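A lone chain, given as structure tokens: the form predicted on its own.
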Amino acid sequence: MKYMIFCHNGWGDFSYKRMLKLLPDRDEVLVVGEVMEKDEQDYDVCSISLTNMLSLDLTEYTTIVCSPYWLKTVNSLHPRYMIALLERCPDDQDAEMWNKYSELLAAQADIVGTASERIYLEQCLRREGIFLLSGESLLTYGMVNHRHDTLFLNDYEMIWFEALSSMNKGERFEQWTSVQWEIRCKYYVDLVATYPFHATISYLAATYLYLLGRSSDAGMYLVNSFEQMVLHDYLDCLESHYRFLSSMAAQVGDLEKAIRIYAVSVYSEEDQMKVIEMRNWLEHGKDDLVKAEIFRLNEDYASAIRTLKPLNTSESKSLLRDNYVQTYRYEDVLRLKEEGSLSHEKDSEISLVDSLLIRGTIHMLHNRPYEAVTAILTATTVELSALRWLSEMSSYEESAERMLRSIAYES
């Protein structure tokens, strides 16, 4: 297998070297930008300029891609597969482009890592595929022989190396999330215990349960986290902590709680109309809807997007569509509304608007400005704040072009 490191500022930030050692499969390891020789030998890469990476076929590389700003040049050259490293925003970028565009680049990708666990944690509540870069277990879970060296994997790496050797094959790799769900479940667990007062520790024992559908048993770490934030005077914790609760209860089935619960977490009008659809939804029958709506609302978009894609009604597409929005699924968004799946009165005008704004961005990234453009000004003609839209554009494709000129210039 044939790999191609897309770094953000050069080789020297990038963050997985070690990793580069545990790739399956692997043969040429290529690095766009300069590397030191003597990295080039102990990583067993070689670096390529700017210039030639252009020339060489990338269909028969996997590609790794630690920067948003490099979507529009790996996409126009149609890798094999794509394998996102997502980061936390430098001090140097715009945080909303960067993050958002770390979202476009996660819902491209095949496969994605990160070493932040606030951001994977994120991710897993969005997407399938999600896996943790960093951990605390000293434990040996196998070992991997490169070249002249043996090196002696820790929980984290020895699943990273099995979902990509899952991928290359062709195989699914989710059933490698749920191990590693396994793992930090535990480990949070068994810290509660040390630490049975620990807002933050409870909270996360309670989310790695629920992402393993073990609600019954995730519902008392989370109100014990929901308490020590009471007591110790974090009062904003109504949403972000007791409201998880009616997601849990929607996992288990029990539809009525979940609703109660959340009703009690809304204050604005909007919310409220929100429960007596529900609550509506419910009476007659639709508790997919419910559940689905609980989750999205409870910002579990895979959860919400597993329970709608079975369902084939417009309503059920109709949310579907709004998760993908939300997930940045923009080709899946198109997809729907190409098949004709949304109601007439779904396909409102800013139904349109938003359909033109995510086809352009989707033709800004495969590197066809001409029709990025015409969508984001067709969008202009029903909506003048879609102008916006170019600006963010123009901004992305300066941020990219500055981070290819860094990359031309160091080769």
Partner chain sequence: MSNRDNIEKNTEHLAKRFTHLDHIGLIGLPSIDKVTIILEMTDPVWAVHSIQLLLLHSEHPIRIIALPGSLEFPSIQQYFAKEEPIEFWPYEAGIDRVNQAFVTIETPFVVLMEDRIMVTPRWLSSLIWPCMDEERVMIVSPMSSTEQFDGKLDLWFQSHADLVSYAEEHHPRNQGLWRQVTMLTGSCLLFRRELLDDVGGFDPLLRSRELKVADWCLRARLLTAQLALCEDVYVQALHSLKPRRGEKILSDEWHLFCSKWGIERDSYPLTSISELDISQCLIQPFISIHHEPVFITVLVVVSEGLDTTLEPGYPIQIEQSYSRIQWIGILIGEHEEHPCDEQGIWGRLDALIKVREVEQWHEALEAAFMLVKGEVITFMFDTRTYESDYVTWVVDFMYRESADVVVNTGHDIPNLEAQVHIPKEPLPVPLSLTAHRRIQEVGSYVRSLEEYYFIPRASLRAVYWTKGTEDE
Given for the second form:
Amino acid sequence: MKYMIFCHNGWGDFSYKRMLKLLPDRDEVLVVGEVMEKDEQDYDVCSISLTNMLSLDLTEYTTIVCSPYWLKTVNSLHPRYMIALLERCPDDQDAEMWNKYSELLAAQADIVGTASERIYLEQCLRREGIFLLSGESLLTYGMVNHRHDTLFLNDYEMIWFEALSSMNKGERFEQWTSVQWEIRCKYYVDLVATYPFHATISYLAATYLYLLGRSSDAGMYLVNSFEQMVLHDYLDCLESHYRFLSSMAAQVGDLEKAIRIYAVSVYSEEDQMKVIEMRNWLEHGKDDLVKAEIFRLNEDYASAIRTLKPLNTSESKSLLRDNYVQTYRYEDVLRLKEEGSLSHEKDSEISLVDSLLIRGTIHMLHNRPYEAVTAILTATTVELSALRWLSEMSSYEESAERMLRSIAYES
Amino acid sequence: MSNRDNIEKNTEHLAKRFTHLDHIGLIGLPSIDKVTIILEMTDPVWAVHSIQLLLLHSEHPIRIIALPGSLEFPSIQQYFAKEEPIEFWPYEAGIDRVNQAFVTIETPFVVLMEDRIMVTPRWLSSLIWPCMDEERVMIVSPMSSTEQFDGKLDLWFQSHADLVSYAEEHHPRNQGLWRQVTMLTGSCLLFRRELLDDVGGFDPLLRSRELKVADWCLRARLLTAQLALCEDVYVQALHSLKPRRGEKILSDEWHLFCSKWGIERDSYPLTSISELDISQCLIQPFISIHHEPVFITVLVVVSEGLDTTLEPGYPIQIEQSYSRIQWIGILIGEHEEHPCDEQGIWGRLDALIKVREVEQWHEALEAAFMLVKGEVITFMFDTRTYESDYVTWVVDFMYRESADVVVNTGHDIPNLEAQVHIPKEPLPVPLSLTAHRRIQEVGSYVRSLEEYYFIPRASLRAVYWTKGTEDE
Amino acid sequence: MNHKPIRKTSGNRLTAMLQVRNEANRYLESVLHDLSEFVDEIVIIDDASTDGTFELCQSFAKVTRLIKLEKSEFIHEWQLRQRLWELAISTDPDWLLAVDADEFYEDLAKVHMRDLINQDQYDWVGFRIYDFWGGLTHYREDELWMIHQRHTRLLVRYLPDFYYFYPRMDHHVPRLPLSYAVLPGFQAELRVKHYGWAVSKEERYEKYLRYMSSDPNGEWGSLEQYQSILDEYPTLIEWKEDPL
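Given the form predicted on its own, state the structure of the form predicted together with the partner chain.
Every component of the complex follows; first up is the chain already shown.
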């Protein structure tokens, strides 16, 4: 397999250098932009200029993309696979734009990795195929031959290796996600035994148990965390902690309880209408809709999508669409619309504008500027505030241009 | 200077001379004999790597007995030259191969290790030296991440080169640093051959490696043997992302171990073992290393009235890869004299029971049970086909899962490693896919129009495995 | 299926909850009379009283749940709080008012009580407690006696599905589960009169001795504050009842 690396801000800032030695089926590894000769030797990579890269046929390459500003360029190259490495927003970048386009990058990628556990857990609740590229274990889980030496892989390196190997073979790699959750879960559960009064550690133990589908065990860690938060005066935990219990109740199938817990945590009229709606669904046997909605209200979009996907009603498709929108799975949103799955009553003016803006964004990211602008301008005829998307898109393009220029300059 | 000061000074001088001679390579090996290394293989990649390092870093002449850990373990002989001192033993179901390997040992020192272990330079001499320093030392272990107690050391190395650098610096600096410990459970142990004569082999009732080794060490200590931990040797260990067979300690196994050693059952996991007061324990019987593989009885059942097919039943696959089988046939109902007999099986049976009335099927089973000599009974019906390794698989699952009942849930799935799952409640299962131990009140048998069923007793350990048999 | 709303905006029942111990000859009878005017139900745990407190409680019609403990649990305060809480919630209440045996709500508070509970925007109410000193006309206000400068959570909505817990301490355990702190509340400018210190100088001295013997090192409370009980000239302010 040939790999092409797209760093943000050049090789110097690339924080996954060792990973390049551990790539499976490693044939050739090219890095766009300047790389020091010593690093080229140490990591067995070759630098390639932007111009030269653009002249290559990347359809046989796996791309590793470290910045949302590469998305447009990489899309135009139609690589075989796209690996996204997500980072926290750098200090010199606009956070809102960075975060939004990082989500779009993650949504489009075949597999996603990140060294930040916070980003990792957020993404686990948004989509499949996410891997954590950091950990504490000193144990060795695998080996890779590299030049005349054998490199040892720790737990996350081995998991990442296995996942990428499966991906390269066109096989599913979800099982490795669960393996990673088991390892993280054990780590935090053991740590709770040592630090039982630490709110965050208990919370993380609860989260991983929840991800593993073990809500019946997760509950006690969550309430322990909740107690510690309150005892230490961190009172902004009604949603993050208490409401999370509703997701756990939904997971074990106790939907009545899930709704009641959610109802306790909301006060606005809009949220209370949501409670009534869910009660209605439950009365009419629409359990899956309730389940999915509870997940979504707890920002567990991944579980909501998994629950809704097998369903085939216009109601379920509409909820599915909402989940896709919130997780920036824009292509899936459009696909739903094209399938005609969404009922006409739901296709109100608001969602028409949304669709146009989504379409515009996709056109832009796939280098179809004319179509992009047309879609946005059409949207503005319905809703004038859609104009801000034009300025957002042009900001994105400016930032992308700036990054490309700095890479080109280095080369 | 006092006498004591003189002795101390003297010892210091001798140590310095030894270090000097060792440094210039004039110190030979502690033993002139070959060392037998029994390597338990769990992963072909690990095994190849482990053996390569054994060949590279073992200063002594060695004989490696490589034992595959499962029926599906692939051959790795092609990675090694014929002249290398390695014996690749084939897998044998229904028996502890390590005990079998023990039988063939003639060298005074033996190493028992798993393929997860990567040895380091000078590892072997360093492990032998404590046996020379103290004659009661019987078992020696290096530091590693596979030890649970004093020997536990988790070190991270980016590469093998880093590991070797560490060993080359650490081992000579700490040479001779070893101490007596109360328990060893790791994946690399050196022991004296005579221990097998004194204590015997591993307890066949224990399955997980940790408990087997812990039990063995305790039995050795009961006979005043010493366990030594070499702090001057570190070996690296590989770990598996997914739990492997033999890693998990089963609850019934733990109860057995606790009863044996008078340990509180609630004190799982193993932390209590190292604090055990050995003087309060009962003397344990010697456990022979000579065992025969499991003897199994196959009940071949041809029953009238099952299913509505007009086709004749399948021939029974009597050509099985497993050898220790007693064959008993049961004919139920009206049949031609030798049904399904393309291979002439009926003449080769050890016993045959025939009942003309289909309603007497249960009595026929009872009669057959009275003739059973095997520890395990498995059933073959002419309504299914069975592969020639079917009995081997049954024995293998029964043995290594410590099961009381095994049920094949086979649909022919090629290239799929056999999977095991243990259901929460026992279900009625087709008798034609079942095997169970010959124990009291193992369960009940029922017959419907289409099928005979077995319902295991609730408290038994019933294991379901998946690998090709074909339904008709 | 007819679902009870999680938060009712009308028809809420108000249940008072008290823990009492040997209060027969103090303010308890007045407190229970007072409460009977504006609450719907009263729930009481008697912590092994020996002076007829139990019988006194029994004599009030609105006391619907009354348990007497055989053995005092006062030294494990969180257990006592927990018991009272469990007793109170067993009545399936709407709102709970945690009252001490020597506390009286000002008239304005009683008048507004129903408005406070018949809404769905907040789940607890804090009041200002005033420590009356040496009589029923003045309250104390100086450096160590400023409880009325802040609000104390005394009135809570019971939400059956919420998670309730008390900190596991032996003293100074809040009257109501700490978890209410994460829910929105309302700090009412309504007052509660605490008569615990409205007693004679001799009785205040006895209280001081009790505090010093159970907490000589000031582990649970401030030694300085215990000492200030004996102050000869505390700052006292005349109480003025607010017009209705």
